[in-house]
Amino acid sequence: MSLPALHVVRPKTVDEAVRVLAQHGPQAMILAGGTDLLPNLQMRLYAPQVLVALKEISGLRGARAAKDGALRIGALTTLSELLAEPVVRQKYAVLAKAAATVAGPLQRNMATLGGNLCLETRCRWYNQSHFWRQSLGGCLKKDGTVCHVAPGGKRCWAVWSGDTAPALLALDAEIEIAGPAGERRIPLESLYRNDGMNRIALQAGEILTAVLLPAAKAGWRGVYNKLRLRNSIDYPLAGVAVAMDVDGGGVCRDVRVAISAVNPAPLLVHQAGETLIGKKYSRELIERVAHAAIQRGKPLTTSGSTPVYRREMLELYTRRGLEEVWGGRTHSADRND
């Protein structure tokens, strides 16, 4: 499938990026690494006039240390260039792993960070040819007026599909924004609508900088497990992201867990938090954590695995991120076992 014509700006600087971007309003859509854009301009799930491609903007890559102790990676920053940071995989070994878990290397050589916080959310109703979803009469995201997974609502159950912003999420990380009104900093948290039309809340104009890691989670023990039908280069059917921070006696001092792949957004699973804190390893709690894991997460017919089967998954990669950090027992990762 050929992409449609289309007319690219090659902005300098994020400011002539954002008047750009102000100018041709709706018409207008952001070209980072193209990884998840340009295969859903190949089947015409978008049809911008305008595409500004940030590539050019320098200051969006690479890390460094913030002025307040935080490590700030520029949004333009590949996923191979993450991983190839010591700092991400010395003192952020969630978010490392779960980056790892990305597609291919091909892809991961061209996928930035801020496009895959930004990734479109995903369904086997939503992500098929133009003559697919024309035959089936579209659906309530695209082209149509029902909800295939939910026939009998009125809200998109297309589910957010990403790696990294589970473990960012479980590293409380921030998020820079600039747009016409600024810059403006917030959790990244904040980002998600848990909507699978309306899924992020970035205004008209505005682009993702930069994303923020807390200084106070560097070295939090952490790992990622995700469900894909090819573990080569498949998105997650359900991931689990785990950090950890634990003292010298074992006794979790503060713990984070984030799903991702089961609902129209990344949540984070607070009873974790609840559960654990203050407490010694014990299969018990960790078994309550993994339960409310799946209260939490709601996997419906949005993809080629059953909702049942995601949803043991789900369990099971929360206990097993669980055993892994807290218990010193390790898994392989990606056995659909």
Contents of the next structure:
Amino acid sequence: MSLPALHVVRPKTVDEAVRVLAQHGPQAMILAGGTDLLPNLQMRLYAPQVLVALKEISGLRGARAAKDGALRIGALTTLSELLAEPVVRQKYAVLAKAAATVAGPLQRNMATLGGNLCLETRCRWYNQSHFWRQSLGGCLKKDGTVCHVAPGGKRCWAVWSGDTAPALLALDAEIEIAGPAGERRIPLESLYRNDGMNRIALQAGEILTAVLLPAAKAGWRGVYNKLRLRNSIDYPLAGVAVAMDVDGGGVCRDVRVAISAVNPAPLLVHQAGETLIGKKYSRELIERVAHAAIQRGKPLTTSGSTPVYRREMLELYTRRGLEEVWGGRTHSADRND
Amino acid sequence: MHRELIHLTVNGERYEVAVPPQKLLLDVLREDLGLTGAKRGCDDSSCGACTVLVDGLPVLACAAIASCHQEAQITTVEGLAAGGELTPVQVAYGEAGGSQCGFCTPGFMMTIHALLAQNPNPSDAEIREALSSNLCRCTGYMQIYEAIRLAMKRAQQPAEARS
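Okay, that was the form predicted alone. Show me the form predicted in complex with its partner chain next.
Once more the chain from above appears, this time first in line as the rest of the complex follows.
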């Protein structure tokens, strides 16, 4: 399929991009790496009149130290470039591990970190061709009035299907946003609205320009476990990011656990900190956090696997992730369990 | 239909074409430049049949807009054997049976050439990882891996020993 007729604007600066976006309002969409937006456009999931291609804006790529010691990563940094950054691999393991699982190497050569944080939510009733969707009369998210996942409900459950977002939540990352009112810096967590229809809290004219990894999280142990049908290319069916600061005696100084692909947003499992901080390795405590993860996750019939199976894998991957960062156990299997 | 004059550098040649501004790189290559090596396979950017090199990096031409690639050096499968002589990987592909129906072959070729340019001696695991965005529906993966190992082996032998 080809793309619908539209204009492509290629601004050279962030200011120019913000101006064009603000001018066209909801008629304009941001194009970064294209691996999510362009296939969706080919399926006619949106009908913008203008694409604002960020590619030619310089200064939005690469990683460097910010004034406060945080690592500032430009939003247009591709996932391949991110994986090639030694500081990311050495100091922010959970991010490197999550980024390495995104799609396949060709997609990672194109896909950007900013784009991965702003992915469209996904659902088996939504990510289909125009013909397929039309045959069903559409759905709540697009061209219809009924949610086929939860009929009768007025809420869209299309699922957050990104891998780097949970890893960055586990690192307590912040993001920089440029917009008509200037720049703002917010915790990544507040970007996500947990609404399948309106997934992120970017206002008209706003662009995510950078991700900031706090210096205090550098060197934390980290793991990302991802469930998918094929070991390459596929979006997650469930994902768990675990990051932990462990002292020399094996005591958990701090921990953050985030889950993905089981809700319309990537979400932190807040009980992880309450349960584990100040404690030594314990299977029983890990079980409690794994249980908290499945209380937080709400897998529904949005994806190519059953909610029951994804819920069980969510529990297993939370347990595994914690055992790996805390107990030093490694699991070779990241394939089908 | 609104058209825009764009410039593309493909296989070392500079082209000027008038295309709709949203036209995909894959469609411009195939329809406007007559370079039909890159294939449209899956229509959702998950099969790799449309793989081309952009500044040496393998990417999906079906998820790229042509007018956004005017500064880039683009290489398609037609650019590999430009002088008429097949590359060592192409020769080995024929010998090992790496190509069956042939539809995925141009895409695999581009990914393999990019891999070997960056890492002339990849391990089996590195080969599998590098090729994991390219799908072969004939499932001829073993022959494809064999062809790559054959080409690598020949590259390590001195030129005279090969003839």
